[in-house]
Every structure is written in C-alpha cells, then in structure tokens.
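Only one chain is given next, in structure tokens, and it is the form predicted alone.
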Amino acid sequence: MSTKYGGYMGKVLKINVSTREVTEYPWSDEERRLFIGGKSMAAKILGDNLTSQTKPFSAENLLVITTGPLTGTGAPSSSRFNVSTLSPQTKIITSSNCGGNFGYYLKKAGLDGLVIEGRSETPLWLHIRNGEVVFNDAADMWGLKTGPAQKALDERLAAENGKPVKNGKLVIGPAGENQVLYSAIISNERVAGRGGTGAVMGWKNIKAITASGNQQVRVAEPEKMKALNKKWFKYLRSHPLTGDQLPRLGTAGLVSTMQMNGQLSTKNYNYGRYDDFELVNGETLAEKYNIVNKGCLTCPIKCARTVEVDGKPVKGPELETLGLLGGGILNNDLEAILKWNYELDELGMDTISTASTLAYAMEAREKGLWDNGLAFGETEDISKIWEDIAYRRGIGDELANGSRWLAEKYGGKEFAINAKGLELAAYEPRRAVGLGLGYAVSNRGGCHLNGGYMILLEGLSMNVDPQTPHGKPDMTVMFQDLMEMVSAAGQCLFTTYAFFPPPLISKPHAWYTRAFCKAVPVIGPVLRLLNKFPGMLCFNIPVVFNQSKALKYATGMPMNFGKFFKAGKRSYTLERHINTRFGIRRKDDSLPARLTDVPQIEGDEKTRVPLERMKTVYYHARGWTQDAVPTPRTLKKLGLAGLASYKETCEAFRRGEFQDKPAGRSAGAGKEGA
C-alpha cells in the first residue's frame, strides 16, 4: 500500500510462520497521521489483533517489528526501531526500543514494518530483501549464542551472495530459546531488552531475521530537512548533556550523581547508597577499561563504551547493568561487571530484570524464606548462574520466571521489586517520587522511560525537589507524551536531554535555574491545562525541541508541537486502553511495600513514595477514571473512536462496569497538583 507521505516506504508485510504466507498488511496514510509509527504504530496493530483471551506464547500473539518515519532520514539519533508484544513477563503489551542499524536496513528493504504471528515447526531464519521473504532453515544456528548467530548470518549471507552483503540483524540467543520470561533481542550489540521480545520469538521458533535491499526513504522537503538536520547536530554536540556527559562517561556518569542524591539502587534497594560505588562508577569506567567511545548510525552523542573483556573488544554496561549487579547485589568488582554484561548479552538477556532477580533471590534466602544458595556480596559463581537460567537449569528454571513469580511462590512481595511484573531500573524512586509514579503507571511496567523519566528534573541535572508530589503527576503526563511520539517517530530518547536550555543546566546555581526548580512543584493546574488542550500549542518550538519539525519535513505532515504532543498522548492512551482488555486497574498501577511504605532514612516519612496520592491526580490529567480505564470520552477526543473495541467499551460504561468517575476536583485533584 503506498503513501502520499514523506519517510515512508508504505509497505507493511504480515508474515505466518506457521504457514509460510506472506501478504501485506493494510496500513493507511490516516493511520499513519494518527499513531506515526513505532511503537505506537505497533499499540494499534497489537489492538486491532489481541483479545482478552490471547496468551502470550501463542499462534495469535504477534511480534511487531516498527520503524519511524525519521529513521533513514539522517535526522540525529534516528536508528531506532521497535519491538512490540503480548509480554510472557508482565501479560500485558510490552515495547522495546532498540538501536543499531536493523530498522535502517529494514527500510532499505522496503518496508517500514514487520507483522509476525504463528509458530514454526521447526527453527527458522527469515531474510528480507527489498520487500521479498525468504524462510530458511535454522536448525544450525539453534543453540548459538548471539555473537556467533550474527556471524553465522553474515557468513551465510555472502556465500549465497558471492560477497559481504551489508544488512540488518535481530537473533536470539539460547534464553529466548529456552523462553526466559525475560529474554532480550539482539541486533549487533544493541538490546531490545525489556518485557520478554525474545521469548516470543523463540516461541515462535524463530532464531533470526536479517534484511537488506537498496531503497532509498523519500523525505518531503529534502533541503528543509538537510538544513534542520545540520543545526539540530549542531546544537546536540553543543549541549552540555548531549554534547559533554553523555559522549564523556555514557549514562555510568549518572553513577555518581545518584549516589550523591541517595537515588542508587543498594542491597536490593533497601538503601540509596553504596559505599564502593567509587569502584563501579562511570569515572572508573573511562579511566580503567574504555578503549572508545561508539555511537548508533546518524547518532551525534556516541553513549556507548567498548571494553575489553578477556582479550576481546565488547560493549560496554550501561548505567542499569553497573548499578543493579554493583551496588544492587553488593558487587564491588567492576571487572566482573564487564564479563557479565558481555554474558548476558550473548545469552541473550535482560540486565535489568535478570539483575534484580537475582537480588530479589538473595535476599530471600537472607530472610529464610527459600535456600537457593545465594547471598549478598558473593559472587564467583554468578556466571554459572547466568547459564543455568538461559538453559532453565536446577534453581535457574526458578529464577527465569522473574522476581514477581518468584515472590508469588516463596513470598516476599514486598521486596520482590518490580512494578506489574517488569523489574524496575537502577533508580531508587524513594528519593525521587515523581519517577516512583512513572514506575507505578507505567504502560509496560517499572519502566523509568515509559514512566516519563522525571529523575532528570530530581536530581539527574536539575534540581526540583525530588521529595514533594507536588506538580509530579502533571509533568509525569507531560513527559510520558513527549517521549512516546520521540519513540514512535524512530529517534532515541536522549535527544529529549537536550530539551532544557543549557544555562538551565550548566549554571544549577543561577537565580533563573532556582527559579524553574522552585516553580515546576507549583505549575500543576497550568500544566493540566495543556494536557487537556494540547491544541493550545500551536507552534514549534525551536532549537531545544526539533523533533515537531523535523516531523514535518520528512514526512509532509501538518504538524507543531501541539499535534506531536497530542500523537504522543493519544499512543499513550490507547496502550492504556489494550492493557484494560487484559485487567489493568488502579490497583495494578503500584510498586512494592518497601517502596511505598518504609522510608529510605528511618524517621522522614518523606522519603517514601506517596503513590496514592500522585495516581489520583494522575488520572484526572489523562481523563481516566480513577480505576485508571480511559473513558469514552478520551478515547474519541483522542481520535481513537474509530477503535474496533470503542463500542465495546462505551456500553461497558453504560452498564456500569466501570463505575469510578472520571478523577476531578471532588477527588482531590486541584489540591494535589498544586
């Protein structure tokens, strides 16, 4: 199906593995005006497909593949693609955006998604050129770890070519095989990590999938676009964010600011602290074991680290791998934290998840309530443990379940810390509860960037009190939004750093920076108005926010910032809205006791998460009722009246199914956001 718009191949390819059928997927150019791509574009096509009854490892479920229309337009940081489920981990929708080259390379094949649904008979490999499928064999590769998978594809490749054929890769390693409710998808050495993507996959008995071609993205208004594109590089390398910390330290830079602000996940989080965090942080990153600073294709900030591990140059761990399986555990040896990092990506898992799992493990056994043999600080047998959960052996078949079933079978909720089953970050939200919230409400679980990531306004760079709830549940809405559509448009989210004007954070003493801090806890109702009416913004904001623009060069598209914060809004509710089909309510929207009910420091109730009292306001900014279900009235303010499940949900209100009223001013709200 073509398109009148610009960054688009206008061609979505629905794929049967059980079949071997391949046709394409009807997607609309009005469809595309209202979900853009990514994983908005995937929420709506998971909707439109999943009932109440599909079961995540199933013939029904479908794994979706999305690009963006800014990816292959050389906009800055626009190699992203996503990948979009009904997660084994949490049993709701899940996205993973990942980096590296393969949505490049995906629409150099001519497409600009990829829906996949059935199960193979037997392991398969399916390459993709220039919009045709070819359905290999793969019981060689089954087994291999993802290092040797993605050589393997490249070898195959260019004997049956006669030459290097330069294309894109997505491989599972051995735990998406073994379907570890927490298995990640690899594209070279980039993760699409959070929610289980790579247990679907290997359920559905697919080891890889590989694309190339020679297409070229047409972009609307090429020369526009080139000159936008040359100041937004510019201004990223300029910023002090985007253009010093990141390319200096990576996000292990943030090691140490979240230690100083009591914000580092310690012992499970039991503490904001860790006493060696000197030893894992980003400084002894760089000075110790970094060899070069390596970036995703069109990407000016160059966050990743190569290291080496055991004679071999590797990537580097992120901020989540150094604080959960550093401070997380009581880990002091950074050395380690390398070779695991390297581990588990070949394994093919989540850091996150199978990091706090693991502490969620030792800390049972600390408290008696299950002998697995496992204890803080001891750690010479950890990569044997890695192995045994991708190979679902002894206590490993146990701990691949993930923390919550953990806690569900030998008890501990309270410590079992994750937030609808999705272990959350290295961020500890008891000293910055605005980002507490984010995890709480998140769509796809304790996510920090699908909850909006207010840690950067608490203390990551600016300095807003991180303790009041004040203005929280506004800015959360806000953020969320913003950071949806940059998704959705196939950009990375750290071009989103750049959003605040440098002086804002090289100059945290100025009086206009004290200014904007003190003032966000106190914007609330103004911010809830522009929620509300994001009409109102009808304008571009220039310089610290292109990605409005740069959405309008490329594709054609009416569009400011107002209309890209409304997209994001309405991607965002419409997520909502799927994950009630499958019993989302105001009581799954929680974090774990520890979190919520025990301060971090012994006697100041505030620093604590006050979750109740932020998710109140929360839902009357998003028009939801206050058992968190988007009503009627949203969703077609929102343009999603057109949903197939619209009617549905509309005489569910009628016959009184939801019975909590939309969230106002008698619930609070206007003390709240004040």
The other form holds:
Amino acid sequence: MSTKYGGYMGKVLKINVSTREVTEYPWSDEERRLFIGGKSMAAKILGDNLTSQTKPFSAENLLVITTGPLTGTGAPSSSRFNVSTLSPQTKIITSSNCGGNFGYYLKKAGLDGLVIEGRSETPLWLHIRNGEVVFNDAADMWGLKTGPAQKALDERLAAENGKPVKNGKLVIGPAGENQVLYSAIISNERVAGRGGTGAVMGWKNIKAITASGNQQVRVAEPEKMKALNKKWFKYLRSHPLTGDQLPRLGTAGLVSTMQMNGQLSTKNYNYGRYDDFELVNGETLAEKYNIVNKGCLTCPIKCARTVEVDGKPVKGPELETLGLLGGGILNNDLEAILKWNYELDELGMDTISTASTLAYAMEAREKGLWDNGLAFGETEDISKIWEDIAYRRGIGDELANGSRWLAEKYGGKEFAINAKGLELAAYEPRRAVGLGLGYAVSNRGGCHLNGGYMILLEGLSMNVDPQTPHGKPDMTVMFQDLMEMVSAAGQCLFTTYAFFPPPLISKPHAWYTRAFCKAVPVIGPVLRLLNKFPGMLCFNIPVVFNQSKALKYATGMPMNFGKFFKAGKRSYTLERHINTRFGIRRKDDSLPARLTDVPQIEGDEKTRVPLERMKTVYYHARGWTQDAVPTPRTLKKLGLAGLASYKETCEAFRRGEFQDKPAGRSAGAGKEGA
Amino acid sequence: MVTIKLFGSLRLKTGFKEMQAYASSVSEACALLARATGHDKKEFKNCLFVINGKQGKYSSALAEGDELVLMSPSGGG
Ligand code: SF4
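Now show me the form predicted in complex with the partner chain, since the one above was the form predicted alone.
The next block holds the full complex; its first chain is the one shown before.
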C-alpha cells in the first residue's frame, strides 16, 4: 500500500512467526494523518488487534516495531524507532523508544513498521532486506549475550553476501530468552528497555531482527526540509542544554542537581540525598572514566558516554542507572556501576527495573519480610545476582518478576517503588510533586518521560516551586501530549529540552525567568483552555519548536503547532482507551504509599505527593471521567470515533458501566484521602 | 573559611572543582572563582546557588564553615 505522503515508505509488514506467512499490514493515509507513526501508530495497531482476553505471552500478542516520518529525513536526532506490545510486566500496553540506527535501516529496507504475531517453534533470526523477509535459524545464537549475538549477525550477513552488510539490529539476551519480565531489546549499544519488550520477543522465540536495503525516504518539500534542518542543528548546538550540558556530561550530569534539590532517590526512595553522591555523579564519570562522547545517527547532541570495562570500550551509564545502582542501594563504587551497566546490557535487562527490584529486595530483607541474603551497601556478589535473574536461578527466579510481584508475595507494597508495575526512574517525586503525578498517570506505568517530565521545571532546568500542585496537572497534560508526538514523529525526546528559549535556562536569576517560574502555578486555567482547544494554536512556533514545521515539510500534511499538539492528545488518550480494556482505572494511577503518605522531610507535609488532588484536575483537563476513562465525547473530539471499540465504549457508558467518579481508592490515597 | 564547590558543565569547562576560601557572600565567592579560573564572573553569577543544602541568592551572605555549591544549568535524561 503506497502513500501520498512523504516521510513514509508506505509499507508495513505483518509477520506470523508461527506460520512464516508474511502479508502487508493495511495502514492507510488517513491512519498516517491521524496517528503519524512511532508509538501512536503502534497503539492504533495494538488497539485494533488486542482484546481484553489477550495475554502478554500468547501467539495473539503482537510485537509492533514502528518508525516515524522524520526518521531518514536528516532531521536532528531522528534515527529512533519504537517497540510496543502488551507488557508482561505491567499487563497493559507498553512502548519503548530507542536510538541507534535500526529505525533508519528499517526504512532503508523499505518499511515503516513490522507487526509480529505468533510464536516460532525454533529460535529465529528475521532478516528484512528491501521489503523481503528471510527466516533464518538462530539455534546457534540462542543463549548468546547481546554483544556476541550482534557480532554473530554481522559475521553471518558478511559470509552470506561475501562482504560486510550495513544493517540495523535488534537482539535479545538470555534475560529475554528466559522471559525476565523487564528484559530489554538491544540495538547496537542502545536499549529499548522498558516494559519487558525483550521478554515478548523471547517468548516468540525471536533472537534477532536485522534490516538492510537501499531505499530512500522521499521528502515532500526537500529544499525547505534541508534549510530547516540546518537551522535546527544550529539551534540545538547553541542551546545550553542540548549544546552544552548533555554533550559534556550526558544525562549523568543530573545526579548533582538532583542531590542539591533533594530529588536523588536514596536507599530505595527513603531519602532524597546521598552523602556519597560525589563518588557516583556525572562530573566524576566525565573526569575519570569517559573516553569519548557518542551519539545516535543524525544527532548533534551526542549524549552517550563511552567508558572502559575490563579494558574494553563500552557504553557508560545513564542518570537512572547511576542513581538507582548508586545511592539507591547505598553503593558508592562508580567502577562497579560501569561494570554492572555493561553486564545488564549484555544480559538484556532494563537497568531501572533491575535496580529498583533489587532495592526492594534489600529493604524487604531489612524489614524481615524476605530472607534473601541481600543488604544495602553489600554489593560484592551483585554480578552473580544479575546472572541469576537472567537465567532465573535461585532468588533470581523471583527477582525476575519485578517489585510489584514480589510485594504481592512478601508484602511491603508501600516501598515497592513502581506505578502500574513499572519501576520508577531515579527522580524522587516527593520533592517534585508534578513529576509524582506524571509517574502515577503515565500510560505505560512509572515513567518520567511518558509522565510529562515536570521535574525539568521543578528544579532541573527551571525553578518552579517543586512542592506546589498548582498548575502541574494542566502542564503535565501539555508536556505529555507534545512529547508523545515528538516520539511518534521519530525524534528523540531530548530535543524537547530546547523548547525553552536559551535565556530562560542560562539566566536563572533574570527577572523574566523568575516571572516565568512564578507564573507556571497560576496559569493552569489558561493551559486548560489550550488543552481543551488545541486548534486555537493554528500557527508554527519559530526557532524553539521546529517539529510541526518539519512534519509538514517531510510529509506534506497540513501541520501546525495546534495540529501537532492535538495529535499528541489523540495518541495519549488512545493509549488510555486501550488500557481501559485491561482494567486500568483511577485506582491504578497510583504511587507507593511511601511517596504519597510519608513526608520526605519529617514534619514537612509539603514533601509528599498530593496525588489525589492533582489527579482530579488532571482527568478533568484530559476529558476523562474521574475514574480515568476517556469519555465518548473526548474520543470523538480527538477523531477517534472511527475506532471499532468506540461503539462499545458508547454502549458501556449508556449502560452506566463507567461512572464519572472513582471506582476505588488508589493505593496511594491513604493519608490525603481519595 | 567557606567551602566552594562547582558542579555541571561549567566545572568541566573551567576545570575547577572545589576550594576553601574566605568569602562573606555569594557574590564575593563568584569574584574569587572568576579570578581563580580566568573565566568571566558572569558565568558563575548565572549558576544556581545552594548554601548548606538550601537555595541561595547572588546576594546571600556566607558564614564561617558554610558550604556553597554552584551549579550550571542542567537538562533532562
Ligand atoms: S540525544 Fe542522546 S539518545 Fe537522543 S538521539 Fe541523541 S545521542 Fe541518541
């Protein structure tokens, strides 16, 4: 099925790995216009195919790999791709966005996406070459760690073709093969880490997917696109965050800022500051260990670090890994973190969920709930624990199920730091309450980015009062929707940090910066209006927000800031609409009681997340019921009335199945009340 | 005597990490840093200031034994 739009290859393949049947997945221009690409496109595909009865580990579950229309157009930081599926970890849909070059090569192979169903009887390696799928036996690769597996793929491709073949790769490690619930998919050194996509790939018996080809992405307005990209690269390189802080320090540079703000999760989120933070912060990483800065294809930011482990250059840790495997488990040995980060990538495991599950286990033992031999600060045998998890041996077999599962078995839900089963990143939300709301309502579970990343304003880059709930729900909706669409377009979310004009970042004491920070909590009603009527924003924003214009030039679709924003809303609400099918309601948009009921600073009630208050405003701003269900009116307004499930929803509302009130108390509704 | 520490990309740019010095205010500390590193005072003035774990201002006073942290802007991850 071809397309009239630029930016797309016009073809999505459906691959049944049980029958080895390959067909074209019907994906129309109307769907391209409404859902753009990436996670939004994947949500539409999952929504059309999954029923409430579908199980994550089943032939009916789909592994959907999608690109966005900016990938391959030369737009900055746009070599991304997305993996979505019904998550075995959270039991709702998940999406994981990844850098590297696979997205670029999938388009070179002539495809916008892959929809994989079924389960192969034997280990498989799928190679996509110029739109053709080759099913290769991968029995000899099964069991390999992700580095050797990727090397083996290059060797096999070279042997078959008589010369090296440029290609993009996806592989799983032993963790995915053994269905560790938070196992990842690895692409070069980059990781689609969250939600257990690797476990689904492993269950389907797919060890690897490679893509190669010589197709070109057609751009609707190539001259305009080229000129815009040139300016855009220049802007990103000149911005204090994307041109200075991220290239110099990577995400690791946030450790010190979070420490100063009391936002660095320490000892499984008991505290927000870690006394030894200087031993494990980004500055020490840069000064003592970083060999070279690296980046994904077409990225001027180059946020990745390269360090040495056992004399070998490997990817350095991100902030989340430093925070959670540093202060999170009371470990001040940075060299150990570098090594663990590498080991976890090799085994194919999400470092956030692994670290947070470990911290839960340490606290469970400390509290006498689970005699597992683990203790905060005792880290000599941790490498063995990783292996035990990946191969599901001993206590590793239970740790492989994540903190939610463990808390259900051993107790201690209040300190199992996850939301909807997905462990939180290293940011302590009691000192950034807007982020707390984001973690709780995020469609994929406890994710800072899918949660709207309010902490950027609450102390990282700006100085908006981190303890006030005012204005945060409306701002969260706005950020979630914009980030949703940046991701769907195929671009890295880190480019969104440049939305804030440089003077607001580089001059924190200037009157205008202070005025902006003071204004955020009181402009909620204005933001609500914009959230309700995004069409009012029928213009493009020059210099700082190039995404809508880039989409217009790449695809030829009518596009402006308002349409872009509305497409983000559509996507976010669609994901929630699908999750409603799996039982997600207000009670599930929760945080562990430690974060909502226990002030981080004793006696200071403001230092806990006033979640229920913010949720009430948030649902209202979204046009969802107070039980977190998108209403038929909202679905229709966002152009989702054409969904097969729309009618069912209307009928369910008519039957009174979805009430405009909470169906139950949130896990975190204790002290503040529901 | 106060302890002055610098974090963020400005630390990598200037190579300055930490020093003990006599300074009675944040502005005086910034002037000291500018002299010590050869960088413009404005660069330090545009940092965020944390005094003994609490946010400070350019005009804040410093007392004997205080720890002053300067942080250049940071972004996301
Ligand atoms: S900012 Fe970092 S993660 Fe994003 S595309 Fe660039 S190098 Fe990759």
